[in-house]
Amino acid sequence: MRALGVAVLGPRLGRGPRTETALETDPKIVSELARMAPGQVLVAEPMARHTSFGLGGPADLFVEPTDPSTFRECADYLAEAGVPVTLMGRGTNVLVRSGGIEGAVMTGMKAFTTLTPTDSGARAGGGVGLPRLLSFCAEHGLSGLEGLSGIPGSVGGAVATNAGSFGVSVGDRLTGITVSKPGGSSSFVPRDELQIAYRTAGLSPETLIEEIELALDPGEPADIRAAQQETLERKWKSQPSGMRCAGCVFRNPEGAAAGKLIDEAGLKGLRVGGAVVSDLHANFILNDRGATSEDVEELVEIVRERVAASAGVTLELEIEVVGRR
C-alpha cells in the first residue's frame, strides 16, 4: 500500500484481456469485508468515478471505511488474505488503465479527517482534501501554505509526493507524520527521519499516512486569503481548466521545465484519440472528446520519445499509472 496515493507505475504500453482474480472466485472475502465495514464496500466499482482524469476500469473491490479502526481492520484482513491493495486519495495524480485494478482499492478520505490547530500550526488527517486544509489555515490565521492553492489532492497524497508549486512544498512545513502498516500499530515519524526531496517523501509502498503535523506562521486571515487567491489567479492564467486531467504529467528534470521541453518539441495540441497535450501548458494532458486510458498512455510515450529525440532528456512521470492492461 502507499500513503493515500497509489501503488506502482506499471511497465510501458501493452494491452491484453482482463484476467480473473481471486476475488471473482472467492465471495468469502467480499462478505467478510462487508461484515467489517457495512455499506462501505463496493464490488466492480468503476475507477472513472474516483479519478480526476475521469478514466479507468473497475476495481475488484472499492473499500471506503468511515473511521480509522475499521480502515485498519480491513487493511489487516486484506493483507492476511493475500489480496493486493491500492491506496488512493482523491485520485488526482493517477491514470487507471481500462482493465481496472486487481484486488482492493482503499481510500481513507472518510476515515482520517482530523483537522485542528496546534500551538505551532495545524494537525490534519491524511484523508483531508488539500483545498480544505488551506481554507482551514486562512480561517485560523495560519500562513505558509498559500503557494499550494489550486492543488486538488488529499493531505496524505500531498505529503507522499511532496506536492508543491511556485517554490512552496508540503515538506517545507512538515514537522512529522503518523503512519501505520498492515498488521502494525501507528507510530509518529519526525520530519528529520523522512527522506523528503523533489516530489517524494521517501516512504515505502506499504506506508499509510494517517495524520500530519505542520509548523505554520501566524497571519491575518484576510492576508492569507488574498495570497491564496493570487496563487489561484496565476494558475488560472497558466494552466488549463474545463477539461479533466491529472495535473502535471511529467516531473521537471533538474535545471529544466518539462512543459517547456514539450513545447519546444512542438507537441502542444498533439492528440491520440481523445487525449491531447494542452495548448496552454504542455505538461498537461487533457481528457478531451472521450479519451480512453490507452489514449493517454500512448500519448505519454510519444511525448517522451519526441522530447528525448529533440532535447536528449528522458522525462519521468509525475503521475502514476496503475491497473490491468
Ligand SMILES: Cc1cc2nc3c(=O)[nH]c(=O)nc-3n(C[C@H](O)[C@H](O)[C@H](O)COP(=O)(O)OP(=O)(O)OC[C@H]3O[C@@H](n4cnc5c(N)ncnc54)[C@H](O)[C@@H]3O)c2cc1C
Second form
Amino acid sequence: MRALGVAVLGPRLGRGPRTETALETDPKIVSELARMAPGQVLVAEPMARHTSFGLGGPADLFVEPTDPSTFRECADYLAEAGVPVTLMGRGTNVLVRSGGIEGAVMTGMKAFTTLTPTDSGARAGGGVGLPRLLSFCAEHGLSGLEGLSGIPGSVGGAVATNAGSFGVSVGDRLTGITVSKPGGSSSFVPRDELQIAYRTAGLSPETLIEEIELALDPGEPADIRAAQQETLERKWKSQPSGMRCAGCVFRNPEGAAAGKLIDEAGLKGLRVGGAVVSDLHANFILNDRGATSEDVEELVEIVRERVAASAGVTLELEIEVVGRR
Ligand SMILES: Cc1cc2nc3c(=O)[nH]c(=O)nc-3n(C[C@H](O)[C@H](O)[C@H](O)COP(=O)(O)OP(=O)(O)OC[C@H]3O[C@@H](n4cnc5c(N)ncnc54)[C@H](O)[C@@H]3O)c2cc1C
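Now that we've seen the form predicted on its own, could you pull up the form predicted in complex with this ligand?
Entire complex below, previous chain first.
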C-alpha cells in the first residue's frame, strides 16, 4: 500500500486473475487522481483493513476524499476514465474476495460527516457512523432509532441496505435522502420516491447517499439512552460480540428466521478452515482463527445446501460478496 503523491500503478496489483483495465494501461489516471485528492488515494490497499470480516484482497485504488466537492470531482473523473467504482461505507455488510476489487473503491466516510438537529428530527451525512448518530439522538432527545443500537455501519450503508433490527428499520424514519451520481449534480429524493423494502432502498450501485433526513419523536435523553442500552444488552445475549463478522449472513425468508433454520439443520459450530457458524446465533459466520474469504464463501454454500435439504428453503444472501476470485 502506498499513499499517493506521485505514485503510479505497477503492471499488476491484484493477486488473483486480472482483466485489463483503463487504470493499468494509463497511469495518468492515477497521477491525475492524486493531484485532485492529495493524500486521499491509496494504491493496492488491502480491503481486509476496511471490512468488519477483516478479509479481502487489495482494491486497485482506495479513494477516501475528505470533502464533498473532492469526492464528486474524483467520482466524475473515474467515470469519465471508465474506471469501475465500488462504493463502500464501513464495510460491515460485505465479504471481499481474496483477489481484491478491480478499479476504485470510494468511500464517503470522511467527506459526508454533517450531523444536525432539524425541527422534526435530524439530518446526517452518509459517512456518519450509525453509533455516532444514535449518541447524537440521545443527546438531543430524539427518539425512534433505539432498535438500531449495535449496528456498526455508516448512515449511507444503513440506508442503502435499509438496516434494521428488533422491528425497527432506518427506512421507517426516513423523510428523504440527498443523492448524487457521477456526472450529475446532487438532488433530494423524498422517501415516497424510494423503493424501500426489507434490507434495500432500491438504489442503483452508483448512487451515492450524501445525506439523509429523519423524522424523529421528542423524548427524554435518559429514556432514549436506557432504551438503546436495553437493545445492546439483548444483542449481547443473543449475538456474538467482538468477533470478526458481517452480522447476519442470510436474509430471513418469508415467515421464517434464517438463523433458526440453520440451527435446526444442526449447523452451529460447522467450520471450513477458519470460518465457523456461530454457536450463539446461527446466522452469523465468524472469521475465527485466520479464515480466508474462500473459507467463508465455501461455508455459506454448505449452509445453503444443508438448509435446502433439511427445510426445503433456499437461503439468499444478506451480505454482499464482491471482488475477484
Ligand atoms: C456485528 C454486526 C452486527 C450487525 N447487525 C446488523 C443488524 O442488526 N441489522 C442490519 O440490518 N445489519 C446489521 N449488520 C450489517 C451492517 O452493519 C449494516 O448493513 C450496515 O448498515 C452497513 O453499513 P456499512 O457502512 O458498513 O456499509 P458497507 O458494508 O460498506 O456497504 C453495504 C452496501 O451499502 C452501500 N453503501 C455504503 N455507503 C453508501 C453510501 N454512502 N451511498 C450509497 N451506498 C452506500 C455499499 O455500496 C454496499 O452496497 C451488522 C454487522 C455487524 C458486523
